[in-house]
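One chain is shown next in structure tokens, namely the form predicted on its own.
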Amino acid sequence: MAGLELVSDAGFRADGRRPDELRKVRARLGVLARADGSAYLEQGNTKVLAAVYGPHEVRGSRSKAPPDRALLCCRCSSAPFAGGGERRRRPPQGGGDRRSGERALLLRGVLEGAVLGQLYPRSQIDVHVQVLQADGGELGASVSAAGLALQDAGVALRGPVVAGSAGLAEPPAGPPVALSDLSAAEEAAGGPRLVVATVAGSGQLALCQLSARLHQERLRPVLDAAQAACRGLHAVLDGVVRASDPLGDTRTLPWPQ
């Protein structure tokens, strides 16, 4: 990334944030009455809506239902007015754009490691995520919103699911600077972009997606920045979940200290 464009001499980014500062985060649970669980998440100007239906009986052929765990079905889409290049052209009737399809596959991979599917054998859980406004970090916001919706639905999880991003600014003079929670402008500047997702209690990354090659010595600060973004986001979203449940039941294992 072009450091001169992204970080000023005073250490501020174009939107006024420090390198390790997250965009403003807002979230609400239970926003859709007909869904078993739902969540609305804003990260800066990126806005995402997630809905969960189930666990319920498997639809269609029962032969596709795993006998020992739940069948997890994920669908991602972008509103026609989402902007940010999310919908450059209208997808075929009944289909979806390639970017949303790839996002759905990644989302399913993350959630399969988070949902305690063995508690719901021969059942199906549907997760639908729609990007309402795109301004960077759509994949991470989709993962975090889906995690909130699963908690709202009462689905048992190994721990809270959150995702964050980071990149690397390279000033003309001075060492490279890791940037947490990239905006659309920062993503468009080029350079490596890392998205990670974490599930509390697992001690491992549920997702680690790097957009370009990065030397090992430069990977560590970017990875640290992305994981710090996950921790900061979790702190905000955990407060939202607890505020929505007076009994303090987040339906997950506790976040490790």
Given for the second form:
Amino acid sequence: MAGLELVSDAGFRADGRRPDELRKVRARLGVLARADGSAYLEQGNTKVLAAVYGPHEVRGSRSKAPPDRALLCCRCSSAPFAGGGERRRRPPQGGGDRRSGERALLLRGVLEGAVLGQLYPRSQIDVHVQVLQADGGELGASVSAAGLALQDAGVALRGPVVAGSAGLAEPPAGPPVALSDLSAAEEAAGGPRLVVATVAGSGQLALCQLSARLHQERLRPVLDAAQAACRGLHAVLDGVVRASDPLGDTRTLPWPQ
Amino acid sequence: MAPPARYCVPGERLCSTEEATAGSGTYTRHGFIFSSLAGCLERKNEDNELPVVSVVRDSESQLLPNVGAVVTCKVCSINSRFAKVHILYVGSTPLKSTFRGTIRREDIRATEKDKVEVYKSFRPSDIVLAKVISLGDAQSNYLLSTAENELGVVVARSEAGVQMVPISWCEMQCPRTHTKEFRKVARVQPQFLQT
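Having seen the form predicted on its own, could you now give me the structure of the form predicted in complex with its partner chain?
Time for the whole complex; same chain goes first.
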């Protein structure tokens, strides 16, 4: 079992965090001047950049656009220098591969639940997310960054979108411990990984993705840990969005240290 | 100095629907008004009704043409059945990216629709005031209409390249060569006439 490396006897994880502690979060809105909305998010060593264009006219095939709501086009890609957590034989292919396509589909599902699409009929909103450095939790960081970029673009949302991940460590001596916000080394250890996304801080989940196997009795603590990760991230990102108010007291935004 | 306005984020509960009505940038759910944009809260008091609560951002997000809006567009190509236009302004707000629209032959005029000739109503690069009648379906773009007196061509250039002067509802004259050309001219609103 991988419990030995994940949580030490003293209760610390490999990178020195407690099981319920999140990695350091830094975020900034409006980093791209040409995009309608953009956001940069760092969670630990995972760095993600999101850009939103729209709502604009539907380009390409008009028949794909639903008549009463906006068409959301999401595209996820990984920079060639992003690394990738585990060793890859091929470098990231920049958005055309299956992993990015799956991530884009999941992102679209989350955002369709969050965006008030009825206000923009017959229009298209493009969301582009690029992972600049991958160190675990790229799907969650992509979802959170896309939510920030949509807020920066002024697209009407039901609420802020945040995502978090959680896993399980089973040390040989002691009860299983749920870990919040997995890093790449913890994901590579092979245990279960649950990614959830919530909208508006309500208890409802917009995304729930589990990889590897998880026993039914262990689901509750892992789900609670993931939702707690979402709440913690939401608290930080809420402060970032409010601090980016152009009429607020902080006229010059210092880069968070 | 005015007190600092409250900044709200999407999903923030503002008040209940009994205290105010929802304006732009908000949505209602379960009897409460929530914010849908990250911006400043504005409360406008109306005399006999509930105050209107809205959330405003300093940089307006893209405005979309909706049905019944008067838009300013530029003709890009004409056909015997319709004219294709690029929508530039919605009301008086410029659009960041142009939308495409179509003015069908039967929507150019209100009277004598079957005798309309598109070539005698619009020419490419004319600036036209039109009204949106439909958002379009899967095959077509925005459908526009100029079937009112105040809608139609406002700015047009003659074959000589000079801006023409309107002389009637169906003709414009070039000031340099004094040739008359047919257009469906918009009637100028009295408040825009210089005396």
